[in-house]
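One chain comes next, on its own, written out as structure tokens in the form predicted alone.
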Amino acid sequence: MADDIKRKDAQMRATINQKLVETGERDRLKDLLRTRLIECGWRDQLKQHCKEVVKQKGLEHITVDDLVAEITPKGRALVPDNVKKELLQRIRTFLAQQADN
């Protein structure tokens, strides 16, 4: 039963993503997210964190994959709640509009 729920959830996510891509809404949401993250200083904070990680580990001892694995949790944690809420609301509005069509 848990596998059925996971499969249906994955199918629903794929369908939503497909609609977002087809309508161009995914790109608009990505642009909005990029703008909001720059405005709130997230990008600068993460850039500074990257520099610190590279300095600690040494440039010759770290790969891009290592750096991504190291900064991803902090990057996610630093996204302000208001930015998450705004994106979630935009997605909900989009889905409601799609349901009406």
Second form
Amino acid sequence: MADDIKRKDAQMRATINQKLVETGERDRLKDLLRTRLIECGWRDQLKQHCKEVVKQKGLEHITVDDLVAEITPKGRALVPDNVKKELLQRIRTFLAQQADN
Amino acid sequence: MVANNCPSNRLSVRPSFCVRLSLSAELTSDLLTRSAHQFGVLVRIRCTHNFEKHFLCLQLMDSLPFSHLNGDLDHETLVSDVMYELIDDVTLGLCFEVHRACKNGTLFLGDTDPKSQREHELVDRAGVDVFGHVPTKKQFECVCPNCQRNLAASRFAPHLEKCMGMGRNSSRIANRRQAAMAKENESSRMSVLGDDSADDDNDLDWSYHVDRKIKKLKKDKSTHSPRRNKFNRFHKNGDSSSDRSATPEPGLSYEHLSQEERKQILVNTCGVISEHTKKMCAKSQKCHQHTDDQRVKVRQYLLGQSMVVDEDTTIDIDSLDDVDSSQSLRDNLWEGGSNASSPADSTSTNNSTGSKKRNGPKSAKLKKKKSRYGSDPRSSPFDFD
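Structure of the form predicted together with the partner chain, given the form predicted alone:
Every component of the complex follows; first up is the chain already shown.
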């Protein structure tokens, strides 16, 4: 039964993602997110963190995977609340629109 | 990771970490869940009883759907999932960029070395600016390019004015100096050269009290401005050769004038001798107080020659200039100091001598004035045929 729910859930997600891409909403959301993150200084903060990681690991031996593994959680954590709220709001609105159609 | 005695109820988001928080007793698990969702994180709360009852052990998990949660939460999960995917995308982009910069060697290119960083750090003390300097006015010194002196910056501009000789004040001072010098020169010698003071031309721009002798020499320039024309006509011509005392009399006494001087005056001024004062009229040729007849009579009387003079016609001396300019200039230059007239010279050159042909088609009146130079006493009212 849990698998069933899981399957349904996955299906639902797939549908939502498809809708997002088709309507172009995903790209718009991504652009909006990028702009907001640059404005609030998130990008610079994270880049500074990257540099520290690189210094720590060594410039020669750094790999993309290393970086991704280190940076992704930090990136999620550093996003300010207002940006998150705004994004969530827009996604909810989009889903509501889709539900209506 | 343990965070004991946190004063706030904030959660540090660490996937699959067990966090022990000290919470107030009123806080229920529901409230905790709700506040955790604000951050888009699914919280699974497991209450365990440890030493004290108000310790909760929270197990934070990655946001995954769980069947025991209600539909709202599912929805929220979905939404936050979408959001996190977007955030991850952006983060990935940054990672790629940084990694590329690493391999290209441009990652640390824009940074300053730690030593300079420490040196130029912002200063935040009281009474001192961001550079660490005390806010006093610094006196800047500059070197004058003309005289190579060290000057204070505030005094630089006025000094430069005087030093280079530009600007109003400096020309006034220079004029005064010239006037003084010229007066000296004249008292010592009779003639004044026309060529040796080319820069005196500039000084005449503003001063009206320059010595009349010099003014006579500079008639070319002096006739350009209407103001000076008026002045010249009424004062300079009459008083030019003899009256150096700068008397403001409108008339001239002719008795002590030499023949040449009389001729000069008669060329440029009305010249009619007044009955009352026995002086020559210093007004222009077209003065309305006297008739042409009178002027003719005066010339006959003074110069002792019969002549046909038509004072009012505008004689075109330009043509004469064209023909004789070179010769006249040469004459002028060579006979610089002498007042003696050489009768061998053609009459036509007399009028045009020294005139520098600057004014093209101007009236004869101005031309006549212009053509007079100290070295050219030959010009006379007879010579404009």
